[in-house]
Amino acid sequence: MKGENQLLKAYSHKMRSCLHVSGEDAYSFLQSQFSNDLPKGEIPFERYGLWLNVKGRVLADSVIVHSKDEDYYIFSENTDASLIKEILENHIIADDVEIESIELSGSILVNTLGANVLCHKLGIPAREAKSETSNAVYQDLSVGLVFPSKRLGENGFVFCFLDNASHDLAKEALEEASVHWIGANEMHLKRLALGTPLVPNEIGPNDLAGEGNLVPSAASLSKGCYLGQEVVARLYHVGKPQRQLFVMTFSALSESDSIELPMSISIEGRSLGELRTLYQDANDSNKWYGVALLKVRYLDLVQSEFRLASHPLDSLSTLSEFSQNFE
């Protein structure tokens, strides 16, 4: 225990995508392609959402950040900038839009306490962890961009650095403040606790947003037309997903068990779904959580017959149910 300093949390990661979108039609173009509603006007904002195809399949996810004027930034932690850039450029017809790929030196997600440390060290005005306020988003091309995020399960910020010196200075400042660095596995558990699937690993190009607990949080039901919107709305209001993301809990799974993912789940000659990711519990090394896309009509069969490395299921719940009950 390190007193109050133990509350300072940070997660260091590399954004695979950072795109700068500008031009007179930048807002209207992004609004027509992005699955979530983008606030109109001069107020800075950040919005999480998806890039869908015309069939409503999930090609990628991103956070769009508006800093000022006609400048918009697209960040994605798990999808290459070249793919998102290609998706967007395929739909530019007569729009006044420019898309530029930016190379970041690194990114750090911190809670509010960590943000205060970094702002002081970097000479940045203190941030307010409120969306749609002029103090929430910060842009300085000599340092990088800062925008709010609750991925840690509490108010926080993502610091995206454009140069190595600022990135190194930030890491040093956090180390001096006795930061608790969060690992990738723990971050995935926090993500599951928020009910958010990993794109494209858990929900991807062959899957619908509605199958992954992403409607309406990431795919709006109230904004105007966007690519894939009709499929999203029809499935939500009229249909019912035949497949859905579930979290499988295993209470006696050894870390030494060799499991290759993704794993097809077949029982009695029937294809029931696919186990896509697997995470270890933070407090019990033998307890694991697997995220699987399953055919809903076969859930009883999965629960009674499925074995992972000879270990039976301890419990099975939808991603949304898991997030409500996970501690």
The other form holds:
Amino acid sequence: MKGENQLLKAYSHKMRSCLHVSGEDAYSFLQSQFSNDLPKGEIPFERYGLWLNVKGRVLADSVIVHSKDEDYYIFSENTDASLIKEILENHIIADDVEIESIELSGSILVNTLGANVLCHKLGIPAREAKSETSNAVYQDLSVGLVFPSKRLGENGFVFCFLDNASHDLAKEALEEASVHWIGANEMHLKRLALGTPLVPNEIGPNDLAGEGNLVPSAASLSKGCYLGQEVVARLYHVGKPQRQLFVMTFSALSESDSIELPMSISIEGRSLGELRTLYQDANDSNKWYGVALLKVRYLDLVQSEFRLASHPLDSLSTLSEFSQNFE
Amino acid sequence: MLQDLFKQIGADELQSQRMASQLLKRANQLAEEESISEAEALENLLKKIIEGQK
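Could you please show the structure of the form predicted in complex with its partner chain, as a counterpart to the form predicted on its own just displayed?
Time for the whole complex; same chain goes first.
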């Protein structure tokens, strides 16, 4: 847009979960439940991973952030705090762990240029946002929490605000610097370009991490035991997922085509999968990307026969193939 | 008695002591949250431990 500084990018969003986990057993408890490996020791970190059930199904995703002492924070953009809290509390038995929900006023994901603007305005030491080693975590209970994120496709940081005043101040500072605000659709395209599925909409409680390009990036094969780990390891080492997440490209869809999601995909009475989400291309309004979980053995049939609002498929690729070719 | 249970499943002296006291604390929390008796909450937690050992 005219007047915007295209180098300064920000995405404003609501974090549906922010949980504070503390107690002497906080680390070992989270390590036993979370699908990704959490570094041990005093080093601050942020890790993306999943909460699986005993059958290895994906209940939710989160970023766990550790700043200092026995304090851990769980953030999730797409799952309510009450659900994650419930999942965790079901497994607290003889562990010294306290979980409390924190209400955030909002969150802003910015690239490093945006982070410098915010640090300056909010009085956060600039070194906190300059690190490219992605282990800089800043915690100040009067402002909120800042942690690294590469979801914009470049180095960046998520600023989570505890109060409206800091949140408003941050938005004002970015506006003054002519920020380019990234919309939700553009953010989803960036996510697809990184090969990351949307949990739980694209990969959810009836699906396996391995079906959604999440192993080993979000579900570790080396950390040892965690809830659902046996299923993850078995499928990865000795099996092949029967279903996988694919990106369908349509080059002639129109906004007026009414499509209800999720949409079951069946041909000749056979269920082949489900179209779960749909995103519009940033430059071509007729081009759309659909994310579908498909039965791998019927791919040829999907490719040749499937029509979305009478439009045929332009191309079909796995989420990881798509991310390698998407520009 | 609780301490002995944790020892039987492999915890050392110090660990088992901590786990027993934490188990009682958790039973107390659950009793309040779910409006059940502390004994019932403790029984539920013990069942989970035994199931976990199977």
